[in-house]
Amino acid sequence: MARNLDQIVTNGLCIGCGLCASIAGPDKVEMRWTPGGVLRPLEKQALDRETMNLINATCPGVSTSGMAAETAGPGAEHDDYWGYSHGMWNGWSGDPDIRHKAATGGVLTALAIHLLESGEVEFIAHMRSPGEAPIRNVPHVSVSRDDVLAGMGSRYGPTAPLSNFMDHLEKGRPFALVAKPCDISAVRNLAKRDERVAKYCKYLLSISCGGQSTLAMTFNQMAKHDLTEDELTTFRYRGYGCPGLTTMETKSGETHTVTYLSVWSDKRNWHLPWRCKMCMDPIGEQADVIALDIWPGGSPTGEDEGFNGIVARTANGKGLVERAIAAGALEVEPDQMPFVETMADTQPHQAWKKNGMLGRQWGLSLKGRLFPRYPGLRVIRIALFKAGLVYTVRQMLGVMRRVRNGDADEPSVPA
């Protein structure tokens, strides 16, 4: 267990979700932007043992779990790589404007609006970019269609959607959360210790995640056009088409665009924190519903109208998807998709990430480092029956080399 937040940060375990700040309160922990372009907690006052114990138990950087069978509900399909599924659809928003403007097919936007307009929840907790800082992300509460639309789009960059999560529970009103897989796992961890989570957080909606990039990636794209952050009115990685152009609009009226593939095909553009490279659940195994790209082979070949893979991981999520389809909020192809085959074809990179996890854990352990635990995520089984011993040892040695080179370290958060 980590003795304090600085130990979690400097060991490269923090993902910046903000739950620790919400648990401790703003007088004790503050989420701050670091010079490296990530959100990290600053411990302003020493935390008492009870608070630190709860943070250790819920922090998704320390522990990310697989979904319990009883949470998934009876009748779910299960796979070692891909987790639980009650069904998979190819679908998109029933609103053509949302389908066009949102990232991919607008499924999560459509579900959020449907939940509000059907009265199932009173608010949606999600992220949006503030107008004065379009490359950054802040937690947002939506209570109407217009609120949701204001936060529509991909958020490639640091997010702390749980930095006000305890405030949501204090309201005592039903809500849904839209967040990354690691954030969802943190909420499931908290649900084991706070009964209000199950009572008020009615739906957990997520994505298949390629990693939470630092702001260095965005700064690099801006630098190619000689732009600074204070010049921008809009920064959009995707949307307005599928996948759409990466678009930068300035206060002087200029527009600069870059194709999706030119951004992502060059791995030198990727800037991922260490914890993302240690992720065992990039595919939202703990969510009720996930929306994901389903391009064959894992990459688009051009522009299209926009569509999402939709996976209902729980019976609760399946009911939501079916009601949204019946209400016209979602449109789907008539036949469901084969879950395991589709995931293997469209998300092959996520399987390879899971293959190496046991070796990475071994490497960190042998170097005396804190490393994340993954109960219920089948780490040993995947290493034995999918990856094999040779690959596992190669991953172990690779991580030991990276630790020796300082690649797994993060500096303390500046006070």
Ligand SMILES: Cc1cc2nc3c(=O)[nH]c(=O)nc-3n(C[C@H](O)[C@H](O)[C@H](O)COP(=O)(O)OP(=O)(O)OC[C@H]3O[C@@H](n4cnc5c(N)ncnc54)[C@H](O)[C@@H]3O)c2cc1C
Given for the second form:
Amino acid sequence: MARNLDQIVTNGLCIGCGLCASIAGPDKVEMRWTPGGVLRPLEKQALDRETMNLINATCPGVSTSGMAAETAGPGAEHDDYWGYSHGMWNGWSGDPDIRHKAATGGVLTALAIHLLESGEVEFIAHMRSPGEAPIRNVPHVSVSRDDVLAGMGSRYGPTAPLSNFMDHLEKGRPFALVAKPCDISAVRNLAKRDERVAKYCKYLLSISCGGQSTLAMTFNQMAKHDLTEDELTTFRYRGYGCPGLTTMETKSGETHTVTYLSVWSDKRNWHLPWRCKMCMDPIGEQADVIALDIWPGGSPTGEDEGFNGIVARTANGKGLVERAIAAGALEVEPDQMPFVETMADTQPHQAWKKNGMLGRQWGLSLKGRLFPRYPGLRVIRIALFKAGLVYTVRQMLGVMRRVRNGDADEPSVPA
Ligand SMILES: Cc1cc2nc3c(=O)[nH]c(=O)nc-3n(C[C@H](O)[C@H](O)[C@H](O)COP(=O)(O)OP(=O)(O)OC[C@H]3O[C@@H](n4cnc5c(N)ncnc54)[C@H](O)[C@@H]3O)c2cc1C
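Let me have the form predicted in complex with the named molecule next, following on from the form predicted on its own.
Expanding to the full complex; the earlier chain stays at the top.
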């Protein structure tokens, strides 16, 4: 249990989802961009015990759970690495324009539009890059096809998609959320304490997430082209092809591009916050549906038309995928994909991350640090039966060294 938000932030456990700010309200907690290029909550007034208890119970930096069997629904397969699946498809948006412009094959955008146009939900809560500050992503409520389209793409920089989540519940109308796995787990945590989540948040759509970089990654790309933030009208990591070029457009009409592989092949570009390195659910285990890249080995070898792996994690998600296919919103290969084999082949980095978790938790614990709890995410089973003792101990020693070097520390949010 954290005493306050500062303790979560300074232990490197805040991912900046914004749920605490939404729970506490703007008078008490404000999401701020820090000098380190991340979004973090500033506690403007001390929080009362009840509010802090709810934040401790929901914050994905404090605790992230596995999916409950009853939430997944009957008939799903389950794997220690990859969680629940009611089916995995190779698919893409039925609209070729969406497929071309979206991050991968446009599945999340297609599902969101289908949900709105079929009347299943009244709005989509997701992210967008504002034109006036394209690297500073903001949460957006979309109510139409064009609205949803403006949010397409993968934002590898910081996002706080839950910073207005309680407002969505207040509306008392059906909606769907598109967000990262850590955000989704925060919403599932909240669902255990606030019955409005199950009543109004009809679908949780997510991705497989290799980690969300600080703005340093984006600034590095801009620096290579001598660009400053105020010159930009567009910053796009992906899309307009798959994976597409990282594209920077300026007010003076210049366009600068970098290939996906040149951004990702050099680990010095990544700048992942500590919480991402401590992530036990990078694959949206608690979502209804996830859409991911299915490049063999986990990396593209060139451009393609955009093929998403689509995993229905709940019976609710399976129903949505099947209805979207029937309506032509999604197109899929006729044969489903073998879930465990495809995940292992296309997301190997996520298995390695899971392998090291017990050792990392031990390391943090021995150093007297806070660390996230992962009930139901099979931390011990994976360490025992997949990673082995030697790897676990190596991870533990590695984390202890990093803590000594200050790698797990984050400064307090400046007032
Ligand atoms: C930080 C990050 C890391 C990723 N790592 C992996 C990985 O390791 N392996 C893998 O297979 N795939 C990864 N992806 C997912 C991949 O890039 C695509 O997003 C995914 O395949 C969905 O494609 P799509 O065409 O259906 O998305 P689109 O149809 O383009 O829709 C994307 C939706 O996601 C929302 N969104 C985008 N970025 C964010 C964000 N940062 N936070 C919240 N919402 C967001 C958008 O607003 C939009 O609604 C990552 C994505 C992100 C953002």
